[in-house]
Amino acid sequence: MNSKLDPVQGIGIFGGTFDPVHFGHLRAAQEAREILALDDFRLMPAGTPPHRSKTMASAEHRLAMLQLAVSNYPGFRIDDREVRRKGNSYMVDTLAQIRAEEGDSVLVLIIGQDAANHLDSWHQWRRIFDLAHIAIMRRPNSSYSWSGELREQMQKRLAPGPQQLEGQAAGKVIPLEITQLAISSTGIRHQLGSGRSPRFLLPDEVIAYIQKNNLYQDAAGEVV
């Protein structure tokens, strides 16, 4: 893992529902930021994610928890545009808006392996390649599961590493081998709903916020 690259002028987008944010999210974001060496790395909470029927906490609560989680880490910036925007949070719309703001800057969308395997279910997924590079976070030795047109698009754009991104605004796909911590937001919600402590799975400031606002109290029997 090479974290010694010179900073690249560009933007990384690390999105998610963060329901709630936990150390698995934060560790993955930190490693992606170091590997990509981008000078602008943004965590982006989804407002109304179209691939989920609902989130357990409101967008405003999820944003507040994320702000608390990264308040002491200046390398992260929070972009709240999807929370502020009404309607479904389609990533293609978000990327188009950022592209309009930033011109020909390097733009990298960072997603997990599972999301990458189903990218062709995303709204206007082909257009994403015109707007950004895609960095796929994956476990060491994990395999891709693509088929059809998605496989063709991914394979022809696959690049060996982040060095290939500099000077190109969009269109490449690169793998990021990162540490995958066995922590899930679903598991944390179940613990909270069952009256168990999730300490050491997420920041104490976030736990205090959850308790203060009585979040996830009925999550023990949730269906996800």
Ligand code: ATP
The other form holds:
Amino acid sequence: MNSKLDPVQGIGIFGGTFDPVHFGHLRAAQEAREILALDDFRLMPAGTPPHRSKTMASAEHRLAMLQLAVSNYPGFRIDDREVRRKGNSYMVDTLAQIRAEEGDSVLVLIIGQDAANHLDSWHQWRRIFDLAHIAIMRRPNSSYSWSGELREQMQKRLAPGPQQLEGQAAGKVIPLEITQLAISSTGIRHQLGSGRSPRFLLPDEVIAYIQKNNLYQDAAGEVV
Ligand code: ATP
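Form predicted on its own done; form predicted in complex with adenosine-5'-triphosphate (ATP) now:
First the chain shown before, then all remaining chains and molecules of the complex.
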């Protein structure tokens, strides 16, 4: 069990669109935080890409929902720099900025298996390994599917556990076994769009915010 590690000086970045945030994110963040035992754990909502569909919520709404979800949990900090940044927001730029601020600290980017499977489609993806470690959370309905150079990189960098991160600022890949919750924002948007209740899949405060602001009402026909 890794959860008894003394906190390591370092930063965990759990990025996502959080459209809306749900218990799949929150439980995963809690477990990743405990396993990695980092003293600074940040949730980082992505800015709005130009091609975002109209059924989705604005960056301001997504940030407000995230704030409601974690306001009572001091172990989580929200880093809203991507929401505040104008123009495209690339993870590689965000990590480079944090690296410049934090010097040689351990930096860990935490992503789900689904996101990790197409890491090689991210802007300047190879540079990400120079800037951070990557922790990959298993997720229901998603399995490892890497090929070509991404597969080589992942295999070469694989570290069996978070202990291997100590003394190294970036460059390793750590699989994280977390409780499997088959909850997705897409599923929640669909339920809301078709008039069903997403209760017990996300915090009540977030559901109240969605209702008050009439979010996701047209999401029933969203293309998945
Ligand atoms: P969508 O359905 O709109 O694609 P999502 O539910 O996958 O959204 P994101 O905001 O895209 O949520 O996810 C942010 C990060 O959290 C990603 O790395 C994703 O893999 C991870 N994640 C999302 N839901 C879960 C879950 N239920 N369990 C583990 N990881 C999750």
